[in-house]
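Quick heads-up: it's one chain on its own, the form predicted on its own, in structure tokens.
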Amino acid sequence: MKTFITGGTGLLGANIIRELILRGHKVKALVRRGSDLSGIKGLDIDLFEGDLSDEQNLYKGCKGFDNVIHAAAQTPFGFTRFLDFTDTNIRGTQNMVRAAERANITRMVYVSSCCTFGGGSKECPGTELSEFSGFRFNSGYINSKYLAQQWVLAEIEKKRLPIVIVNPAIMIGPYGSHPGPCEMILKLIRQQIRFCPNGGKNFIDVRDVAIATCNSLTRGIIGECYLLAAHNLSNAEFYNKVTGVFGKAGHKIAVPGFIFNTLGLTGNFISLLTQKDVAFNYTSSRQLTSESYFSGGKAARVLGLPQLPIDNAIHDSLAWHINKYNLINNDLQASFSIDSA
């Protein structure tokens, strides 16, 4: 089998590539010029230079291949404006779908996001049938992913395109080219006084997501969406998981959501004055303090999604990033086997 993948240098993409290699696939990965290749260094794959803006080049890259996995996306990293995400998440997805259609790809897996569905409570978590409710956050990322998914679903309906959609929750694990969720983990283990907001999310080992994504190449129903979700944890429970893996308890201070939202509004005001993005704003504060829990039951049944404990993912994520960024101090060095990832 021959598989073309976008987003191969990212956290999920690097783990998908490893899973594809284990399955004997010949892999070609789209990479932008100057990309950080540390997550896929030494892997037996072909690199294809380009980006999602050039449909003709994407067609050239995937022509003659059996499958396409479209995992590339612009993720927040402090941005909130819709226009910051449209080129990659919407137009880039459209270009990749059209290129795959022209190349007569046997199957394409589009990696969307859990945020395209409405999250629920722990007692009644969100599913693939939960109505989208993300517009209330005014998040450019969430809105762009939702609109891109709606476009893909419409194309599947009109043209009977062989596309399966997977919707991962918050992924934790090694080989990421950016700190992502690990940045929060690192801050937690460095600060013994932790301010813990209300709310919670679903977390999953990125390697479990990679397995289910690769399974989607041969399993799953065309035009269906599959939430790749595992562990519904409140912010306090996730913080406790992190400190438990680290082996050093900290002091957790519960802070009401309205305080975080006030700080977020302050961030908006600073951004308005400076005309620059700030690290924490009202959009991010509302997302942080919301409850957004999901069920991965459908994906477990149909795609064979593993739902392994999150502890190993936390450990291996830390080990990878500590090594990658030379974030070594006495505490971290004593607590982690740096080469374990």
Contents of the next structure:
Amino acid sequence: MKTFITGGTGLLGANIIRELILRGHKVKALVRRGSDLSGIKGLDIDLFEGDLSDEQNLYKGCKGFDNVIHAAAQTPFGFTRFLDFTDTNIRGTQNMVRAAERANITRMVYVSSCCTFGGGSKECPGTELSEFSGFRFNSGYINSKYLAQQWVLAEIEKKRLPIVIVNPAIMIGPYGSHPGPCEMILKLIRQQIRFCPNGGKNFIDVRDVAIATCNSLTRGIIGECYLLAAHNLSNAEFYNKVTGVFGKAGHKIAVPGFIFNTLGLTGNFISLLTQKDVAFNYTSSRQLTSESYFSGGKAARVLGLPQLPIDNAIHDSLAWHINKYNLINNDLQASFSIDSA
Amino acid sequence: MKPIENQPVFTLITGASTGLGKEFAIEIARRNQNLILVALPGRNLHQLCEELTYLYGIRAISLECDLTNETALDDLVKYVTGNFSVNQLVNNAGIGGTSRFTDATCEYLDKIIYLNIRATTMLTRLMLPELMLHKKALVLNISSMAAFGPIPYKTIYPASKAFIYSFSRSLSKELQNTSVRVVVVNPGQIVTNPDVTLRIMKQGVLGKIGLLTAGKIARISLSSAENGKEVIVPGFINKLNRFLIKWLPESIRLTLLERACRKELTIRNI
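For the form predicted together with its partner chain instead of the form predicted on its own, what are the coordinates?
Below is the whole assembly, all chains and molecules, this chain first.
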């Protein structure tokens, strides 16, 4: 089997590539010029230089391949202009889908996001049937991912393209070229987070997501979406898990959501006055304090999604990032070593 | 004849694979009613039924059928009435679009007329004997805000929705002494529509005014129908809009709409 992958240097992509190699696939990864390749260092794969803006180049890249896994996306971490989201997440996806269609790919897996569905409570978590409710966050990332998914679904319906969609929750684990969602873990152990807002999210080991994504090359049903979700944890529960894994109890002060939201609004106000982006704004505070729980039941039944404990993922994510960024003193590094090759 | 007592009762929904129809299916499944879902082939309707069965423990039957095909529609009704006991019919399947009338092909126009007008009429007519067997039965027809006034460049669509509105209101009165209630829903623009989504994304909060999600419309429709409403216009802004349409002179309204819809013709791609 020959598989072409986009977003291969990212947290999920690097793990998918490892899973594909395990399964004996010949892998070609799209990489941008100057990309940080540390997440896929030493792996036996072909690199293909280019980006998502060039459909013809993408076509050249995936021509003759059996599968395409489109895992590249502009993620919401750090400062991002609204246009970056539409360019990469919508236009980039359109280009990849069109290129794969022209190259007569047998199966494509499109990595969307759980945010394209409405989250629920712990008792009644969101499923693939829960309607999108993300406009209230006014987030370029969420809106662009939703629009892209709508477009892909419409294309599948129109042309019966062989595409399966997977919607991962918040992924934790090793090998990312930038920390992404694991940034929160790093902030926690650096004691940069002292307050704990209410709200909560679904967390999953990135390697479980990688396995389910590779499984959907053969097992998923075309035109279906699969939520790759595992553990519903409140912010406090997640913080406790991290401090538990790290072995150092750090007490976090519980703060009601409205205080965070007020700070977020202040951020917007400052941004309005200074005409500059502010890291913490109403969009991020609303997301942080929201409860957005999901069920990965359908993926577990149909795709064989593993849902291993998150503690392992937190441990391995920490170990990788500590090694990668030389974060803390050497004693800590020693107690957190894994094979980074 | 099939015995009515102790038999599972079903709700028949057309156009159930996406959008409003799918949300009606989910809401009705949540209310513990069994479902017969109808949609075009190739829409993963079977998977939807499986999920609904799994999540809500109801029976959900998927039937793939092109309702613009007369024979297929007849066969569908024969199969449904021959095998299931149905007490609710949701006529949701419908299509529409924006294009110059001179650019529209006859096939395109025929499709709108056949689906929006003929399928709704015939399904209602053919299912009525079955519905009347029940102590309480409901026909829920999906019209649109477009039913309340003409719209240039959409021509046939508002006309077809006006047909559904008028048809539903007449039939409702005609059946007042039977067990069957006829309810018509007139939703405004729905968030699921990609054009609408893009507008929201571009305009931020302002673009969201007056918009409801399909799920919200389905919930409002079902609870209003339970409360005895016969004409349902979900959302305050839409109610206000209906009032304005009534009192604004048609010539002014048409001039405003002509400009807006002509713009829509030019911005089509994401």
